[in-house]
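Take a look at this single chain, the form predicted together with a further copy of the same chain, given in structure tokens.
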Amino acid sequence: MKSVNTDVAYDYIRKRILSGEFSPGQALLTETLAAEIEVSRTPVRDALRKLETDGLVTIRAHLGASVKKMNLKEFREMSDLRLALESHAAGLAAVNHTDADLSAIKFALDAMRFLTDKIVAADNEQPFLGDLVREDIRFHIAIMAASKNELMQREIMRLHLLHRVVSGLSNIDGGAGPKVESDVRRLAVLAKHEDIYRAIAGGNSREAKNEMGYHLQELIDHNLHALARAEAGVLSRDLTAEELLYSGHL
């Protein structure tokens, strides 16, 4: 059923997406499309359900197509449904690992290490970052593999991409805070990296799946916190985490 045609406009809106040049609530006209992809509004229809089904897009009868936006209640939502497959799949990755899936997981926990330290030592910490955020999901990635699951991975990978998506990738993240707190925070987040790469080494599958699912919470909250900053447009205060949770009743 899918073509040529319905896959090339696929992958153009995905990309223009992905990549934030079509930002969250954006609507994406049918026509405006079929004429920059050139090709006609069938093909372009076909994408967006599509995208649809990726989550990445919104489509509202008569009303149109428009790229994902979502509340808090929904963030958390689809946060904690990471959280509860993310950490099953470290479970899984513990027991079923090959020699070449863990060597790729440390390849990425040691690419951490190094940039955290670089990072942590130097005064602008701006070029490592992207390289960093990167080894991150590497890590996430590798593990995901590990678990021999392909369907799980598939939706991990999906929730991970909706998640830049909506979240607005560095918009939100960026320059949170003085650089002292973001370096005790990598220092966390690295330990208990390490953490979760022995359980999974060790072939321990609680504790793999235990250590994913406080890393993953702790940082969902981080997140969250950083979202609800954002939408109710106060930068210099955190709210509470009382305050947090009724923001997300909206």
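Pass me the form predicted alone as well; I've looked at the form predicted together with a further copy of the same chain already.
For this one, just the chain is written down, with no partner chains and no other molecules.
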């Protein structure tokens, strides 16, 4: 039976992986973690095995555990699966949504629109970026819920968290460009969310699936390009806010 201490260790390690405190490839030493959490090594080992099942940790014989790190091929394969599942979920949402589901999606979209307008008008966008990312996540989660496919929803969330760890927290991109260019991109992201919502609200399954596919493919293509540059040894910097949308990192 799983102990309370295992749950404590699992939550402790998971939160630090998702926050970026434990970065991709970082070793997760059982003895050190046990001392930090103030538990024995057994629940820490159990927690690490559970996190390996979640896809957030890699455990290798004689080397121990480390935070999941992906090469370009692995990231591409994960992205392909996420694109297929989440696009299909949007198509299901167009058919299966309730009025409450549609209200939840629109609530998040309205908040994104409000925050995007604030950011475009502001000289300093930093105070609004975290809220914008959270509403973007809320938008996508509401669509997953509207699909009424719990198995698919769980797998999408697993991929979302994995994407957040291996991509959203990496310093793998090129120049950010001036704010005016960032604002144009941010408005384009908002417009694509508007398109997704209209398709779902209109009950158009094919259009909803296509619009979600376009949106995710753009983000995936950018991240794949950034990863390829990083693997080639190109100097990097932090990803921009637009590139981190739906990564949950801000």
